[in-house]
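One chain comes next, on its own, written as structure tokens: the form predicted on its own.
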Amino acid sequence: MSEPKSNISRRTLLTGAALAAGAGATAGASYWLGSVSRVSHSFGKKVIVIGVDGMDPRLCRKLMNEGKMPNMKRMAAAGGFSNLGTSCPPQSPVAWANFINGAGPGSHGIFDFIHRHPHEQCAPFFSAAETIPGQGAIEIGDHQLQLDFWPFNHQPPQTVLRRQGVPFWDFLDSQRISSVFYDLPSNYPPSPSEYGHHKCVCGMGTPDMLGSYGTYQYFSEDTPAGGVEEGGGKRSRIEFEGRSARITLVGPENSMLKLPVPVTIDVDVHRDTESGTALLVVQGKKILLKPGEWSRWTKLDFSLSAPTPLPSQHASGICRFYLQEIGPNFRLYVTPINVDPSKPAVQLSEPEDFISNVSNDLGLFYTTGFQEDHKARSNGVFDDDEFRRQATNVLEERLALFEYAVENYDDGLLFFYFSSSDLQSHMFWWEGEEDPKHPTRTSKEAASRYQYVKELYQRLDQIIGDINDRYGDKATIYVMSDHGFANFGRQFNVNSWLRDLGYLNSRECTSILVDCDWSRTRAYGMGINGLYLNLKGRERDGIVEPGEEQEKLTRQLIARLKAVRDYNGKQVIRNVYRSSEIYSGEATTLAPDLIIGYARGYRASWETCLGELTPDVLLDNTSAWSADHCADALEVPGILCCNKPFVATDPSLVDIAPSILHDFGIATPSTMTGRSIFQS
């Protein structure tokens, strides 16, 4: 973390208070004094899960076996390692609400990044949050109040969770078990705590302070006048008079005025070739950088106008500069602006104040739930070495929140989360001897980029072995992930394909969001493994007719992606899932109506998961993300490790949350499907 405020943790407080009580306390009151669970029934029991996404067990083996991750290897002599089954489809937003509810999508509604409103006829939406427009206002000359109280009962924007059923926390809650969660996928907004025995910070899914996944901003010399808007990234040019310039960073709208728009920070650069320096002065804030230099963590504070005579209100953000060139072509890349995690102007943790809390001990720190900027690499404001370098300094924050979290962890829960695996093997992962031909990258290349992700695994591999060596003879110790990895040299356009043969029309649709002819119309995809028929009486525009129609409909679509085959006669799909016999639940409302599980080395193409139309079905995929695990869910497993021997033979994601309830003497709820991994 950077801009700590003290070098001593809460814990180290809390115990020199226990200390300072005298030597005629006795060890109950310094249990008391220095307890952070002295409410909890956990009765000293300790169970850590670290969740490291992405992690695959195929490599894990191949490193273990070469004494390269020999932490893991003896923890796996101690209790066992297993492939660890993924959700259908494998991707993270499913694969973790399938942890946290012990149950699949038929329980959580949760089945892809991506979901559709029938009745707006395939308008997409994030699946796991959604952000619903405010209804009612006074309007005051350019702004507009919403009074959220009688009489006038105006409705807010909200952004609300959509994962559905019971989260497993919730049973150690209402039994006073402690849990901590240290930024869990799939909760935000996070969920919240009936009795107060669960805190929690949220990960994947919260956004940045443009209500966005991260959106950079970079700015530069030899941008066109007009900026360029690209998919996470914002770049402007950046002209000098002199040795100096003025830029703008983009803020968060202004929600208050009639016609929102974003609050905006100037930012003035001052430029010395000769020293090979530049100066930012930001809100008063100076900070002076070197080509290569990262700043500190800055704060931003974004002052919304409000209707007079109200005062303005403020919102709280982070950012940090990178400059990576002063001359002759002047590059600075400005992080996605993160809410300030000492002063979120969001909720971003259960109870409110914990994040907060964590930040006055510890400084300030990403909250943004996607932290490696992966569409900078993608975009090509970064190069690998770039990437690596911002994705270590993630690194870096997370191993400092880590010790925070075991420092301040007595019993009960901790749940610890790592990005790093996921989003580093995206961009570097590259089986060469599955197949030696990438796609953009020399073999050579490839070869070098990949040993990035074998150094990242021996490094969590250290950190595994650390927290073994701290707890392993007084927790149960989980290692885990969502699933594994595999390249993705090849992508497959489904939307593409249907209209090649007459499934979706016209023949000159570019995107099913814009031109198509929903009436000659009998399937179309949309999100990443997603296949939806254009059903009467469900779609808006819906033609098939339920029943027979739907069916022979069904078995056809599954036959023919079957048989997809490549240029090269490789099988492109491994297999189709109908969602009626593989989910089951109360929350299937919005499921696709057949499941695509890609073969390795293949993937949904980047058009078609928005619903745009290539003239090919099938291409390179030529993006720095090489690789994937949006594949078929036999594909692609995670792992599970565990310090304590288990007998299940197949553990599945779903079988972690009844584990995790086994150990604190909770029956598995009926909610749940999974069964616990220590019983037979």
The other form holds:
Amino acid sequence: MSEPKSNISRRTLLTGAALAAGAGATAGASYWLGSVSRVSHSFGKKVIVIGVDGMDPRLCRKLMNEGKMPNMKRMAAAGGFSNLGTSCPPQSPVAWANFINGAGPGSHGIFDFIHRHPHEQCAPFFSAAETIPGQGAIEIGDHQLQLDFWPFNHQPPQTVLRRQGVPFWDFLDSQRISSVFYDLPSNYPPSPSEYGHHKCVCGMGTPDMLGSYGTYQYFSEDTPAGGVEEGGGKRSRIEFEGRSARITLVGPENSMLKLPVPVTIDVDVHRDTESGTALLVVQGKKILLKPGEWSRWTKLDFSLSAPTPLPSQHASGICRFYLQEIGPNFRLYVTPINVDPSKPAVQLSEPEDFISNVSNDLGLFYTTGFQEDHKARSNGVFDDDEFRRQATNVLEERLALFEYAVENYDDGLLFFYFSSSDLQSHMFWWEGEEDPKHPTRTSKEAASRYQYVKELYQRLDQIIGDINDRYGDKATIYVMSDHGFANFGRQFNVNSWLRDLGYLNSRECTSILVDCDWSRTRAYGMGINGLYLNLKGRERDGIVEPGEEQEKLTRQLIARLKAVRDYNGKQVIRNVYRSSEIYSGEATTLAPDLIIGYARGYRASWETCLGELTPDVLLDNTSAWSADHCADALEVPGILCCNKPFVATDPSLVDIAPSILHDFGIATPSTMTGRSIFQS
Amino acid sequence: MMLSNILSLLNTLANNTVGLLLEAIAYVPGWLSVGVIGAITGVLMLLAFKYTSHQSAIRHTRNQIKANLLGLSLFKDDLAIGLGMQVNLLKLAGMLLALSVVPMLVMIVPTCLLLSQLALWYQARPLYAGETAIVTVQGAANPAVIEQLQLSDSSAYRLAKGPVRVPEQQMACWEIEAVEPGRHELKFALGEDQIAKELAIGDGLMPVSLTRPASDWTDLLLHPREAPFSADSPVQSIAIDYPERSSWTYGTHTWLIAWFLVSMLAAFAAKPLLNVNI
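Given the form predicted on its own above, what does the protein look like in the form predicted in complex with the partner chain?
After this comes the whole thing, all chains and molecules, with the earlier chain placed first.
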């Protein structure tokens, strides 16, 4: 009996098998090759950079010598510890941009927190990012629609990063070496990664849902009926009927309206004084709080109405509630409404989904650039303990993120940023040996608050020790800060000083933005350290002739500024720098003409930063913000601690990027002015 | 009221039959239980459709649809015939829908009962030990009830905060902290009376009753596990804010989609085997 004949011939079967095998092999090879192109080319090389904002070398050395920072001492013994030259001026956005570019402000174009538009005669704006309003729209009823496609081609509003030049991770990216940054300052919106080997969560400079750099909301029974708008916060009155009240959280503006108004969310508040507990009902979610308690992060869904029949759009924010007092004066603090990292309404990371992936694993966390709410402390909404508690919440959250970062790190560059040492120092730092008399606190109080800073340094030392234990023999570890700290007991109003000497007119001028007579004004201050000439051809209403007159005025101002003395004979200004002498590069258009380097204990006055004048030139700093770093760059260097010996004797912020590239075998690019600390 | 009574009865029946069968969910991974239940219910719904629908009429209608589609391509140059066939197609589609009404009516009740039973397992997860949740009691019109109501302490949970009593809204809230894994009862004292609400603590799969409902039919449909409060009860509902379950296949926001997709796939796969016309 013959076997039944198959419908498939042997030849067909063999051909099919060969084709299938070939296809399989091709697919396998492609996948492998694809993987190769995706994996990092660091070949296991690890570099970890811990950025500790504002960590001061003097205090570090003192605590290391006292045995209170043993881990940093251990790391310093293996590698080295040094002052780290900061930027001029030593302001965080400038300093971190120096770190990013491996070059000074002439390369990245950031000279101060605040810049001014010379063509608009000193209209100020935030230096690191700028929001450009949209152009064109279709109007439908109360709404306007911006359609950014043909044939409409409207320009929706956008926020652009103003930092210029080439960030150092681009050189790693192009070599397929992975780099991941958590909370990097001076990088919002995040710069794109061309080759996909760079990841970054934005840090300082990232706004909240209101587009501000942190606006808390505060509700109490003793707030004036009309509410109070203050720098960094909104106060509203809460009025109970029986045990219940309703408060309104103010959210982002609905930009689809012709006259944009903020979207709000009502919160029902019920208090039970018998049990000492309050119930908050937010969009159906219930939160129970006792006085002194913080809620977890709560998601807020802001519904942005669109023209009919289009569906409403939604933006997700997050906030935490802090019940300060339940009675007799009910007081409730609400954090700035942060962009929800699990569903960000704006791009907060590169790649865009990086932050939501982190949030899916880790939960919700602060996304605004300034996380410690110093404004709530400065405005008296928080007392010292409440501010410290909130700052501790931030640190705990950062530590969870840090653990996540380390757990998810294989090789390449890992950068992690801690802000606590900066913002807690601004509030609690007071070096009594330098200046025994604090402007607002008793010496005992000042010392006890300063102890908080020391304890924080010790906590950070433990973190450094932990990372050193885990990676000390496998990675190059840098611990670095952007600047140090100094007391800020007295403030100097440069515009008032210019007025008193007749450089700024009229004598009745209260603000250079409001009532300045530019036809008789030769110089003005804007930002924290910047002084500008009212230069003809550059400033809209400029009167100082470029050339001889400019030079003469510059020399005169430098000499007079250096001669300023306080009532007790102390020198107020240590040095004044000409930007033409200290900056080089292509991004100097917005540079001030002079940079004022204050002596320790002094800083620009609060009013002068945005061009306001005060009757006195020198006055006490009575703010809770009692320490600062916006002094002369030589007064407030940062720190560098590395577990690998380095040869540079006076390293500076601009040297870190070349050093990291050197670690990965990449020569210092021509865009950088710094040099590797490992090369003599 | 009658509808509520009927639903209450059906819930009791579903708890004692479907609910008991679903207890097996606790012992298998969530994705597997959603998949198996989805596949079985897909096939069962297909069978129900087969035996409750007019199969020959459906077959006839579908043949007519095919004929009209064929006609459309054959006579595409003739506008009048083309339009006529399109009208026919609309009518036939409506007829097909009408022929599905009876099986849908037959299936709607058991499907709803099944889904409300499945929701007990997948809509929320139990509290982990150490985790907190808010318990909300909604009282009847008498504000005194809210003032008098007490939540008893227990070894299964700890009273963390509260109560916050809001007599104007007949509402009281407590925050409890889960302590002991298992199925427990929250016990409330109202004078001499005791009122209970089920509490689920654990890290596995177990039925979670979000609310002990009022005797309202919509509440009864959504919360089938616990006996409803009678209309004249001083307490009308007790709810616990359980956490959401996060999973692609059996999470709070996805289990229903997963179940629906699997049941549809199973039904389509079984259609030729069971010779069903849909």
